[in-house]
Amino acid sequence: MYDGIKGFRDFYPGEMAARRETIDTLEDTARRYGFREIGTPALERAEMWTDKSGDDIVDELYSFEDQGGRHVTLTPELTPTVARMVVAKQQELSKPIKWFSTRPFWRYEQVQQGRQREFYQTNVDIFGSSEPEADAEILAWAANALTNLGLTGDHFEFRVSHRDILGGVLESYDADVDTEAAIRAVDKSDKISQAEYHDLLVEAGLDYDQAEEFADLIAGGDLEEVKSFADTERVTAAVDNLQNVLEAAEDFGARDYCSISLETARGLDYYTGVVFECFDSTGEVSRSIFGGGRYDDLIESFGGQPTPAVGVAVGTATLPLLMQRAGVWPEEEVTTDYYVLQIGDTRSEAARITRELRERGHVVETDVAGRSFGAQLNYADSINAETVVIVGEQDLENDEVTIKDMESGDQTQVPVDEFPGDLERPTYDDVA
């Protein structure tokens, strides 16, 4: 007998199929909005990460030399894979660029809430606007994909703030300041101290005076105070955009759903402007549900044209996690249509109806295991058939079948020739 591996799950079919309604609503929602489907490899070439993160970034990988002795990874994320896409084709394709996949990725990490090693997600990108709308419109599909999940303004809220106001803020100190290790030092600000905060910010290049009083700056939030404290075109730029980003997200209908959080960051260094994160409104999911923003620069690092882009990935790692406590997960089992129960020397006529109802779309079991009346009927109830055919000898030799509704218990029976017949969805409501 074999264990599973730490962080990597397996998913039974009842638990598969709320799975597979949630993940079928985010991309029926993508689609809606416009964006195509893209399929992605399992494997990359590590230095699409160690070149952008560096070295250490390795212990957080699935990296392994492969037998052409390239230096490869199970990818971590999608971000650099479809900014290497963009670039291989980036003549060809028609602008704006909107494309969503769902996909595994790995990443060696401590297992804990809503974090395995293997995960999912759902990753919606626009390349080639700049516009606020584009930012606007990442944000108003994810809060519509959520709605249509069943979740409400109660259940959730995006954590809206833009990273130049934080690196331009940053930049107007007398200091040397890493600005990048600062921003990773406010993304991590609601996971540690006050004082493990101002230590990081310290080692970034700020005095303890000047991070104490950047943490309280960013935390209050207020934009109008911020661009008066920067008084730099940085800063009153970033502003403006993450301005006009929610006013289109106000038309575009997600501003309800946003507030200002200049404390949110996102640690990963390529994100350019406005940025958000999603979180739970009660506090009860204490990770992020997901995240996204703005990266104009990846694809000019990637070696293409400068293009502007923005997206979101949804992990089904947290989301679950919400919806579960906001009571909208689906329920975890099997659902069938028909079950076709056969009795004796009657699997021609049999396989005919299930054929037939298979045609018109339903899912349809029958036996495959030669078992008996009592033990098919049985599994017919395990698998929550809500309609059983029965097709018996007997019934046979009078040219019927029966009908039987599971919930109730009621059955009768039908011309065999006249079943399915013209009906559709053909139930015992409907032939009794």
Given for the second form:
2 protein chains.
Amino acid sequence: MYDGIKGFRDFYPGEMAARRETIDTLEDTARRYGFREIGTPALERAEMWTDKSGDDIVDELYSFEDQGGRHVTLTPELTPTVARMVVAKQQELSKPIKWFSTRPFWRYEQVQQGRQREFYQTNVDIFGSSEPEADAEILAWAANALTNLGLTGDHFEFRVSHRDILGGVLESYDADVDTEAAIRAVDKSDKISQAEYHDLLVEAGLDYDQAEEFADLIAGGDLEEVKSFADTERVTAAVDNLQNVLEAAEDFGARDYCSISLETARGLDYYTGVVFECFDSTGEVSRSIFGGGRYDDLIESFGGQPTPAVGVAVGTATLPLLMQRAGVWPEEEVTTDYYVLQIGDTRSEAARITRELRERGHVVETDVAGRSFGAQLNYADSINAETVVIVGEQDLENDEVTIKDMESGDQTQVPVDEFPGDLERPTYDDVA
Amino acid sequence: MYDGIKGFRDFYPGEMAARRETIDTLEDTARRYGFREIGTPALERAEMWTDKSGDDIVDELYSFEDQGGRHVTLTPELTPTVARMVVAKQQELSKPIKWFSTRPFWRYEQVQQGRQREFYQTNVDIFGSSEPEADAEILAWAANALTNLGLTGDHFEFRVSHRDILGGVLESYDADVDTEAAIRAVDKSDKISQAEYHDLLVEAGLDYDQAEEFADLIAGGDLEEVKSFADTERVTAAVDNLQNVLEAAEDFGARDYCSISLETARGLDYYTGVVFECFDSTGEVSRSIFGGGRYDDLIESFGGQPTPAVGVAVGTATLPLLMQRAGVWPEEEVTTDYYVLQIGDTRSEAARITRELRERGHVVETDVAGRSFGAQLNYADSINAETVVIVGEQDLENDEVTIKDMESGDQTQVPVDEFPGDLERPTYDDVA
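Please give the corresponding structure for the form predicted in complex with another copy of the chain, as opposed to the form predicted alone shown earlier.
Then the entire complex follows, led off by the chain already shown.
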């Protein structure tokens, strides 16, 4: 007997049904917003990640040499792949390009609750617009997807910031600051002590007083104060852009879910503008549920024409934690509209009823294992069948079948040639 | 700029829309039959394949050592994984177990039309029934899925056989025959010359006269002749089982799509009973579209209780060739219900209309790129928008918006507070 691999989950039907319902809602919402589904490969050239250094992700790659001697990797994230796809057809794609997809990714990480080595994400991106409306549409999709899942503003909040605010404020210091290191420090600030946080800022090039001052300013989150503190065009433009995005989010119905949080930096270095992370409003799920933001330089770094971009990736590992906490995670069970039970040699008639009900779109099972009445009834119960249609030899001699409601146990007989009849979805209540 | 990897496809929105529609139909049909979706990992221990020898698949594995020193492989097929999952929860799963899933698999093969190194399959399996009804339900699902895709008996046929017929006839020879080698020879017979075929049978242990006789008997496909030729219990039982499966398939509405073809052996050694392959009826697509069959020994070989099993895997690489040939492959294009066009500072009103239309489930885009009237109209055309709602500053001064039908070019003005109004999906024709 073989075991599965650590960090790789098997999903059995009950749990899978809840996951499918969740993913369907994310995707259905994306389709309504005019995002178009794409399909992307599981493997890419490892160089797409290893050519850039300094990112934790490089150490977590499932990379190897394929039989053709290519250095390949299981993709740890989608963005480089979509960047490659945009570059490959840059001329012929009409812009803005609005894409989504749901699929697994792989990272060799420490396995913990809500974090597996194989994890699913729904990625939603817009390429070709630098306007605040594009950022706001990503926020609006994310908010609308969550409300369609049954969540409300009591359950989640988007903490929104702008990458240039941090960068710009850091730049305004008369010091040689490693901006990316400092931003990574901010990104980690809620997971480490204040002393450790300040130490990291000092390592990045601030002195201790500056580190404290900077940390307080950012934690304060007052946009006007930040603007006047830095007093640079860059910070002013960043603050204005953030305010414009939030204004557009107001029109798009997403503003109520957003709070300004300048400590939100997102770990990945490729973000260039507005960034945001979704958190559990109550703090019960302490880590970020998902996040996104603007990354205007990535396409160019992949050899394409400069192309502004903004996107978000919703993972289906952490999201269930939030949904369970909020009480909106779907029941982890299968559902069945009809079980057509056979007693004796009644396959032909049972098959006719089964086929007619399936043609109407219902979930219908019938016996394919030659089992007894009791075994079939137990099975029907195990798959949560709502209605059992009993097709028995004796009933059929009277041209009848029995319709049984599985919840109440009530049953009644109906003429076989009137079932399923004209009703789209006949139940015991309809025929009794 | 990076390239994708040979044999790994990118799917852009138009083609993806056609693929999604196709996969949705396969899956929706599976759900109606009471198959339950499962989720399975991309990586498994390589030993699940390498422990068994003799299979071409072992040479085609994308296998490697992970960072924890595990010998892992990208899965080349689903069956060993589902066998592992059945074994892991054998006691608690109610039988018959009916599972389906759609996902990619990976094999390092020669790339050609309809064959990539990354390929998608919808796998549909029943565990826990040795009855002919289970085989017939698999045939019925496959036939029903294809007819739901718009195909008919003029387009496809299932060539059906039974593994024990070949094995049993070979066994009836007074010779030391390597049965699996001989069955592989039969499986290849339509791709090689008759002489090569006979040679392979001789290599497997028959003499030349026997090889010719055997080849003719199998090509003839007369079940009664086969039964009397072998005159063994095993062949008689196999022929009876095949006939019982076809009789059940008659009740389940699939018999018309089936023809008996004893040369259909399926390449994989784990089949034990009825096997079938789907072919283009016209022969234009010469290779097998997909196939399936019964594999009663596999679960036990994975350390589980003896558990009969039957299944099929429909690949979405070859299937489009058949659908295109038959003229039922969906249009490879995106569709859009509404584009809400903004002229001047009308974002707020445009956003309201957009949101209301999206709430009704429609696919709706609006400007997120600050583009001109003409650019927006071109974009609306490029996404095949059916209706354009023009929200202009001047119109709004008169409390009106313009509804434009993109096919005819006709347009008319309506009061802004009456759009979208009470109609579920208002078009130009409704408001003109």
